[in-house]
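Given as structure tokens, the chain that follows is alone and in the form predicted together with its partner chain.
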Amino acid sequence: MSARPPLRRRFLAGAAATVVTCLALTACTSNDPEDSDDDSNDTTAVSANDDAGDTVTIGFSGPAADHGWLAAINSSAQEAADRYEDIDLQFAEGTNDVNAQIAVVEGFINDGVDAIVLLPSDGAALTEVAIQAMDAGIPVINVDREFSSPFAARTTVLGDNYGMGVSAGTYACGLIEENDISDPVIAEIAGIDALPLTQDRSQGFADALESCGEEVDQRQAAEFTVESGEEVAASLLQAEDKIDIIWNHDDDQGVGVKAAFENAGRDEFFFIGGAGSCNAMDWIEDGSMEATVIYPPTQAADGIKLARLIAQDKGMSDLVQVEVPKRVVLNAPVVSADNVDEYRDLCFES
């Protein structure tokens, strides 16, 4: 990493200071270059936004970091906050118990923090307490798992889950055409089905497949953990003698899915992943995985940066608008052997 030429470093630093998130409409592919930069001192501000302002207290709470993607969410949020001396981060680390997470948010309200960045363990279940925070005048930045009411968040940052499904489905259609597969067997291993994001991904996948006249033949849901991935994939392989394409929503559970493939000695299919872990990048490089669809683990970091801007009454310097947008949807590009080098730096350890 440190061998990168200085010019690129400067470019990255500049980009870090300005473009953090990409609107879904824009075809921007750089996600969050910060992560690749270990040295925090070389951030050269190109807009006044990075200059130290009033110190703001930001409360952050997310689900338990029980898989790599969520661990990366936490660490990148922490790093983003460390980068600014005017951020005082109240970091209430993970719990999957909605009761406890509600208590955490109520605590933030009591403490009168300037902004709250919340990755709810269940969007709908945390909606009411987020509305309470908003009513108390504290802007809430909703990350990744969406609230069920538009009144619950000042700004929502999320990956394009539907788009992820579309990317995977479109890529699958391309594979079918390229390899001239007739009557392909397509399998899908989803994440936690209770989450709207999983439902969105599956819907996008189904819609994209429909456009090339295909459909999902086998669909099973795992729970984002390695253990559940292995279990579900093993039973899926039992159910189908021959599979042509498998889309697995999540590279963390993908470790287990991959283990199940190896245990069963099966590799006749194209294996497409999701999220973009370092393991997935390795597999793509060594040819044991066809592609993966990026779902950025830096969205909480984006949330922290936006929370800071909102609390300091600043806008996003790349937009003409005075205020931070209401909704930021990150792009979901496909990483395959062709472009894995470009995305290597953005991967997360799982």
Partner chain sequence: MSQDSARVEQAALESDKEGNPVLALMRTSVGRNAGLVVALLLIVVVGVITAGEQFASVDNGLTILRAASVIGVVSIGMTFVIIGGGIDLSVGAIAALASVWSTTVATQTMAEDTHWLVIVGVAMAVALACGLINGLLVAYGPVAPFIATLAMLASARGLAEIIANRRTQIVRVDGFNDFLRGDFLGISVLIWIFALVSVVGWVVLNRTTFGRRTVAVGGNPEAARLAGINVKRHTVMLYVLVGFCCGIAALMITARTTTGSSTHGVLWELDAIGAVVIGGTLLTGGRGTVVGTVFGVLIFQTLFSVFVQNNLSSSAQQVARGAIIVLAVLLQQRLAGSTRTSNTSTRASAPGPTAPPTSVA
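The form predicted alone is what I want next, because the block you gave corresponds to the form predicted together with its partner chain; please supply it.
The text that comes after this line covers the one chain and nothing more.
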């Protein structure tokens, strides 16, 4: 990647981020007794909660899978449900049409499902129908994009957007110190600026850089697409003759960002990504990318598992509390050459 050797160190990221509860990011363990001697790579510990219970019907609705991360969200939800013989999953076709998704949730309510797992296309717009489900006695598990009312969900499962920025910024500070970079030029390629998640990521990045006396010198926003990533990265490279560190918020978008680097013949900087795509893992392994910050594509799978527990009146076996928590925020670890093998199975295709 760069004229500088890639950093080779263990980085325990996310300590500065707010983590309410950190769920394991590995796949869900089957509750089928026949699988107990399976030699699969599944590393999740089996608990009494994994034993088959009363069958529960769970409705799942998410946005259209027009982005690699969203496709992974949807597939992980299905895979999680498939591992439990006591889950009857009603999987709605993904849609970015708010009214269509509202109609899906209304259908779940009319069908009397036992729980709903919902990654809303628009959190505020889906709040009212989620409240209707809750009022009907159907627990709603809100994933990734929050509703605008605390009464709309029994449990909310979130990635840590602010923590992503903190992890990326803290890692950047480490690069500056370990490589003795004086007056570093730091660039940021954000996602859609109007989204709170983008604002949170940028704020976390800025706050972490401030802790080591640095700041972003050049920031441009893209649109979470390959095309916009390439266009914005090309503009960024034209604006700065020399850059030391670039953080790109999104690895799907990063395909275009990386193409712009190659087209310009520029590789003097440390390149940090975000989300954890398989492309990013490949680039880390071949040395053309320094690191990426995980934004778990397993959130919906975690939502399915929690919906099952809630519908069966169970708590989380690893907690003393007898009920599933109200809010779960997943960690935002940094993946580098030191630990890429640990996270490879969680990557998603862009």
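Numbering follows the first chain given and starts at 1. Note that the structure is a prediction, hence the values are computed from the model and not measured. Heads up, when I say rigid core I mean the largest set of C-alphas that superpose within 1.5 Å between the two forms.
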Shift of Ala280 between these two forms at or above 2 Å (CA, core fit)
no
